[in-house]
Amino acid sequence: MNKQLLSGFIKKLETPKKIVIIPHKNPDGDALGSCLALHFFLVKTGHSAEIISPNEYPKFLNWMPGQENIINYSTANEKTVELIEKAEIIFTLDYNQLNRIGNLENIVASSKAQKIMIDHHENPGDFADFKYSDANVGSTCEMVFELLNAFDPIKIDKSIATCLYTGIMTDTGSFRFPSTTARTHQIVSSLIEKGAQPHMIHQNIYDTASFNRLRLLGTALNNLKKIEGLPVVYITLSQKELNHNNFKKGDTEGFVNYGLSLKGVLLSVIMIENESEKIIKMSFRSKGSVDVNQFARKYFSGGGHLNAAGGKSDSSIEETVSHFIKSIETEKIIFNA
């Protein structure tokens, strides 16, 4: 982190402020972990801070320190609007386009508060007054650590360390994605020294699956298909299949990665039907130089990182599969890059 960026961050927080922290819609471990860690730190330094989530988050994250105080916009609209209207600073964490916060987009856009973006995705928007953006970092939690550690390392306690470790672990695929660097491990080492317990965090994230989630995984793997002649697999889950297995938010987390465990496969995608939003939600994962970020942007209104991205389709599952296969065949040169 450069000194100019740090000094700008410190200057904005040198006196107590009314602050709102907002993760992206359907927040994951990195989004929630970075928000909670920043919240703890800001309160310790004398600020009034609240976390507002655009909607509910997966139950496998409901053990995290401080999560019980998160305000859910979808169930507390009036309180949310009031807090944003009174805010002097709004932190936007783990996203770089305001459309990633759903119905909160216009409310935040019209706010007179200073907006501070902390994010590690490519192609950042220009809505923020202060921008800490680095697509070379594996998680937003790593970036938040760098800020807090440079600001006042003494204030990083066990709760903050636990939240940051959770986000780093989940967004780096338990430290196996290419974005994991020597610095990542140095940060993790520091967080463990501060009180984070890796075995406990891992168990809370990965070893608390419900019976229905495992049944749904079985359905997903049964639907796994490979594109003939290409190192590509895809998984589909219909709304009917989700309902049959009593789907809960977060149940499909990580399913797409199973495709990449197949020998020789370089790209895996999962397509999940969402009848209420009338879309097919898509998650892309790849290996090496296969750029799913650009692929998702070009064909499925999405984006993210080189090896991990999201997207969506307004068509049926059958039509989405057909479009995906045609798009892959059009772009098959990416497997020879």
Ligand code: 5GP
Contents of the next structure:
Amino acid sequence: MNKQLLSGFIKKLETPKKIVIIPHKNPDGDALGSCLALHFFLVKTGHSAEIISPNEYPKFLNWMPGQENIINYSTANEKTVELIEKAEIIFTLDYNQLNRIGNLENIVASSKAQKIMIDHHENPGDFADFKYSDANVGSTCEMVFELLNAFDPIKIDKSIATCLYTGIMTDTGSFRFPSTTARTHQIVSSLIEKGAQPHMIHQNIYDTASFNRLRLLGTALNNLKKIEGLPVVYITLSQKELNHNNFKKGDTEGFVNYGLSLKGVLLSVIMIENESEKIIKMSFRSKGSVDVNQFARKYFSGGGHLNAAGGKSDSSIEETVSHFIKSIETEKIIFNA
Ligand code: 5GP
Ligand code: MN
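Previous: the form predicted on its own; requested now: the form predicted in complex with the ligand:
Every chain and every other molecule in the complex is listed next, the one we just looked at coming first.
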């Protein structure tokens, strides 16, 4: 991190502040890990800090250190609104647009607090007073590490190291996506020295599946289809299929990656029906220069990164599939680049 950015942070945090830290809706390992690590650090340095999640976080993250400090906006509405209104600083972690925090958007937008964005998504928006944004970094947790390490490395303890390791591991696909760099491994090495235990974190995240999740994976793989003549596959899951397997938040995490494990496939998408929100939630994954960030922005009101993005559709699953196939046919040049 450059000197100017660091001195900006130092200035803002010189005296004890009332701080709120907010991950994106449906927080993942990187969003929650970065918020928890920053929370530990701020409290250690004399600030008063709270983490407010826009909604529930998935069960596979409920072992993370410090998670008892997370307040859920969807179940503690009044308390969270009051905290946001009284905050002097709001950290927004792991998203580039305020609409990624759902119903908290207007409350945060109208708060007088200084907003500080730390994020690694492309096309950062203008809502923050202070931005630490870098789309070349594989995870927000790496950025939080750079910040804490520049601030006071001695304060990075086992809990902080565990949270940051979790976010880096999940956002880099266990250190295999192209976003993984030598610096990623240097950071991870330092986190292990501080007490993070890779085998324990890996087991907590990847080896705690329920029977229902594996059954649902079976259904998803059964539904896998390929678009003829193109290196593209898609998976659908209807609300009925989710209900049949007693779906819980987080159960479908990672399913979309199975499509990319097929030889020659460059783009994989999963479309999941959400009856209560009346949307089809989509996750895109790609390889090489196939840009799913642009594709999701153009056709499915979404975005994200070059090789991992999300979006949504307001139509039925069948209509969403046919809109997807048409859009892919229109953009098939992206596979020849
Ligand atoms: P996932 O598919 O794991 O939900 O998300 C992949 C990436 O795309 C993440 O970095 C996430 O922040 C981003 N993303 C997911 N859904 C949306 C969305 O609806 N809009 C935007 N702009 N980004 C999204
Ligand atoms: Mn992230």
